[in-house]
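So this first bit is one chain, no partners, the form predicted on its own, shown in structure tokens.
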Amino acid sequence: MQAEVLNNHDIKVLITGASRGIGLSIATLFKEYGYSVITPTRSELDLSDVGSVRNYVSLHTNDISILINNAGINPLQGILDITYEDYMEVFQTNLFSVLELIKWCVPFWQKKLNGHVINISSIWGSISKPKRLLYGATKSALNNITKNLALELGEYNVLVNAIAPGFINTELTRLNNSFAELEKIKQQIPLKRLAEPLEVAKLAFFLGTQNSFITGQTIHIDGGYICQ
């Protein structure tokens, strides 16, 4: 195990949005297995600001083997409440920044003939719910981008996949839903519970370290919620 940890330390993993919830759990798991994990703070990499994204990639050496695009924002707004500025912020954070980071990594992967992209999507990219218009639109687009890039980058042995979590037991889920609402949601999930962040992290870890032939897929981890 010690030899494995030493070898893993040479493999760099960039994870966005790793300060809490799913991202923190993913980062913790990779660190436990000895990977070199990079988790930029918002002051270092503000995904809502295209200038910040471009500045970050210009200042850092590109030797990322595993890119996990986890950061995202989910403003709960109806169509009449959404402004043009809202459109731009959500799409820049959830989608455009993802493309910029992937584009930055591609030359290294082409030389190495290996790489992994894991996009954290959402069930709201496949199904809908009121006030998820912008969030759902970006996640639906992210799922399509995942398929497209799997085709484009396959010749370089770059595997591109998305994970679409359902209701996860995170601070954000509890913030957006009351206790009574969460209890009702649990009854709508075939497994009758929320997922824990670690369950999503384990899937991300598999896709980034053990997967060798799954690509272009959006894998739902939702306890069967969208099957109804």
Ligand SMILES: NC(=O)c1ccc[n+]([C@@H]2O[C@H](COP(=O)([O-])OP(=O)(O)OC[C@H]3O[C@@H](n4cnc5c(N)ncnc54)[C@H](OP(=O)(O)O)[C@@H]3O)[C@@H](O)[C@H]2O)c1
The other form holds:
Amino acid sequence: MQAEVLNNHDIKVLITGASRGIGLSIATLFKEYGYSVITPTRSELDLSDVGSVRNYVSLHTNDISILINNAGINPLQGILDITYEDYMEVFQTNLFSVLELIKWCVPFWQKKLNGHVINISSIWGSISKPKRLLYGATKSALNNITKNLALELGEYNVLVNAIAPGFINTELTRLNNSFAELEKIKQQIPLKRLAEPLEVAKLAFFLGTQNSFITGQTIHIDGGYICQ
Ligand SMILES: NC(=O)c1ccc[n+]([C@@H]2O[C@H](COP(=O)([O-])OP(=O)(O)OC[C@H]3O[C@@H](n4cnc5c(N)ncnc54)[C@H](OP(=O)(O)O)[C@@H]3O)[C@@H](O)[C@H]2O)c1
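What would you give as the form predicted in complex with this ligand, now that the form predicted on its own is on the page?
Complete assembly follows, chain above in first position.
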């Protein structure tokens, strides 16, 4: 076990949006196993700002083995409420910045002939709900780039997967659903409860460390919600 921990220290994992919720749980798990975990704060890497993303990648050496694109925003808006600026902000944060970070990592992975991308998507990329218009669009696109990049990067042994959580017990969920709504939602989930962030983190850890042949997949972790 000690040897494994020492080796893990040489493996760098970059996780976006790790200040709380799912990202924090993923970062904590990788740290427990001795990985070198990089968790830029928003002042270091603001994904909604293309200049900030470009600045971050230009200042840092790209030697990231496992890239976990976790940060995401979900402003609840219907079609008549949305402005052009909203389109740009949600797409820049949830999708375009992801492409930039992956692009930055590819040369290192091509050299090493190994790499892992884990995109944190959502069930709203596969099914829909009112007011998840832009959010769902970005998450569907994330699922599609996951497949596309699995094809393009497979020859370099780069495995690209997405995790699509359902209702997870985080601030984002509590912000977008009232207590009463959450109680109702629980009854609609076959497992009759929300998931804890650690349950998503364990899947991300498996995909980043144990997985050697799953690629291009979007794995739903939703207690069976989208099966009905
Ligand atoms: N919670 C759920 O039930 C659920 C379900 C499906 C999918 N997801 C997905 O899972 C991921 C994490 O969700 P969560 O519930 O853990 O979210 P959360 O609690 O709202 O945390 C979001 C994280 O993203 C960061 N972030 C937001 N905008 C950013 C920006 N412009 N630049 C850099 N970082 C930014 C936040 O940083 P700050 O601290 O700076 O704000 C925070 O660390 C998201 O992609 C979300 O879409 C969540």
